[in-house]
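Consider the single chain below, provided in structure tokens and representing the form predicted alone.
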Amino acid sequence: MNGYFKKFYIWCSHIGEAVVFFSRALKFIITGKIRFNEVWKQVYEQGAQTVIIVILTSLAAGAVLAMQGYVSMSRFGAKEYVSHLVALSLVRELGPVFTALIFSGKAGAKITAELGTMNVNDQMTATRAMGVDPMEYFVVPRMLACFLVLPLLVIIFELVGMFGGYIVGVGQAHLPGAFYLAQTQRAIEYVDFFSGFIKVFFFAVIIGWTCCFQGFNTKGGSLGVGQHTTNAVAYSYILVIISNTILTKLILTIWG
């Protein structure tokens, strides 16, 4: 029993540390202590790292959705609704969730590894010695970059995914191109777009917070960097999936 209590106490203390960490970063943002040059640098690096994977994944996801939808709907004589299936699936669920998972596995892992390496090599201590808070210089720009980059990547994912569905819909289902585009436009309403897009900002905060916290608190040399990077990606995946379930329920309750 004591062992379980100790683990529970450690788990609660980690949550408390994470909350304090986030509040410190939020304080810098609210007070305007933002190094914009570092933010734009991180935006470029995080976006450039992830965009190719996002494009390839979304193209394949849209094509597979269209192929599966064509096979299923052809049985009921409703293959013209393939565009509805692809568009709504990408906009409401697959776009935000897939992009968040890809982003956390690529850019999130890099954030954790960078901060962890700086920590174990005493760069954080050297920064403090020069009178600069490493939270302001290293953490805040990376967290803000996550908040800016992820929504743009989601839009790219959805557009490219719809293009993948278009290729299959026109090439395999033999639907007229103009008809497919018109049906896609008709399928998506503002509620559908925003109900999926709202999730993205929660995912961005979760990924930036989790990865920066793990990297900032890395200990144990190179082995510690690897362990904390793995933990950051795993925790990000779990939190994104759980938060997506909760947000989907809330959004469906409010908007339907």
Second form
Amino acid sequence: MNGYFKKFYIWCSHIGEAVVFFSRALKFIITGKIRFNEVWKQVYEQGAQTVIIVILTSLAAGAVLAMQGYVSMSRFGAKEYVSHLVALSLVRELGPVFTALIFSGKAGAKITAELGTMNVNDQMTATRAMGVDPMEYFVVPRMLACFLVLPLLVIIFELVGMFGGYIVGVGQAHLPGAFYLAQTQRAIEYVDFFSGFIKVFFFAVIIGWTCCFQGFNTKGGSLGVGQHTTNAVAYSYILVIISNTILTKLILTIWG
Amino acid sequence: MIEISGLYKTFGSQKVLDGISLEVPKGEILVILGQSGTGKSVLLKHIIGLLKPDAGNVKLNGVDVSNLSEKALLPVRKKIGYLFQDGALYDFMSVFDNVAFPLLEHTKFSFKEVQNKVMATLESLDLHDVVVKFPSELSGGMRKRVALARAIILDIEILLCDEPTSGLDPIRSRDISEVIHQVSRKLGCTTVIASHDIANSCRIGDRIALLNDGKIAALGSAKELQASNDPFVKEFMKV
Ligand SMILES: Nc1ncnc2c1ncn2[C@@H]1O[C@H](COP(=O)(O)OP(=O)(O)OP(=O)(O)O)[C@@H](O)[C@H]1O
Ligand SMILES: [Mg+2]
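Next, report the structure of the form predicted together with the partner chain; the form predicted alone has already been given.
Next comes the full complex, and the chain you just saw is listed first.
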């Protein structure tokens, strides 16, 4: 019993530290102490690193959705609605969640590994010794970059996914191309798009926060870097999945 | 001027600093000698406020840094050059960018001025041909010299060097010691060097402090220490 209590206590104090960490980062952002040069560098790196795999995944996801949709819709004699199925699934759910998961595995892991390595190699300490706050120089730009890059990637995912669906819809299901496009356009309403897109910003904060926090608190040499990096990805993954369920329920209750 | 008074530090159950008091007047070069693991690096880290003492304090030019918050310490540290024992260079930056970093952060120099200053400093440390290399592509001794270049690039008032000559050949060791001596005199900065290198310490140190068991076992000029009758001092200073 005592052991559990202690574990719980440690867990709570970690959460406390994470909250303090986030509020410190937020303070830099609010007071405008932002290093835009570093932010752009990070935007470029995180984006460039993830965009290819996002495109690949979304193309496949869109195509598969269309194939399956074609089979199931045909049973109801409603194969014209394949485009609806593809577009709505992508925009409302798959785009934001898939992209966030890919992003946490790629860019998130990169963030934690970089910050963690700097930590165990004294580079963070050296930064402090040179009179520069590592929070301001290394952490805040990475967090902000997550917030800027993830939404862009989601849009790419959704567009490319629809293109994947289009290829299958036109190529395999023999729907006319212009018809497919028009149907897609008609399918998505603003509510559909935003009810999915609004979640992306939560995911971006979750991933940036978790991965930076894990990296910034890495101890214990190369083993520590490995441990914290896998932790960061696992936590981001779990938090994205859980918060997605809650957010979806909330959004559906409000918007329908 | 550095004033250390009654400094205590323990890690867990291990007592590392056990009541250190020391005064380094402005412009002096003090060398701290001591066996590996006696706490030289720990002492230097207290001077720059990277570690907090359990008791006692450190004053830099009258400012007590042991009680300052991290935020208040940052501006103080702009006036301090710190050479880490293993360099602690940014491994994602070239040598040039590493050395230029403090200038870009803390001065309003134009790029041309930064470039001139960096190149001059690298030149003085015989590093002009590795400017575009990355730390991982350098030898250990080169890394140390790049780290020294980074530590002395600003107009500092206090210079702290953690083993500037370890891992260097004898000729380089002497050259580096000479560079530290020159820079220190030119800027008039108060310098503390942690070292094992007795010959060079005696050459450039105005005074030498011998650290043993968390205490200062002896303090004085090189001559005084070499003439000491204390068996530990004698043993340690034996060339
Ligand atoms: N952060 C820390 N946590 C726990 N113990 C530490 C820490 N830093 C240093 N120590 C311990 O303090 C003692 C002194 O370490 P320090 O690095 O100051 O030695 P040193 O005199 O610089 O030795 P060397 O000449 O080998 O560099 C060592 O026994 C070390 O294990
Ligand atoms: Mg040391």
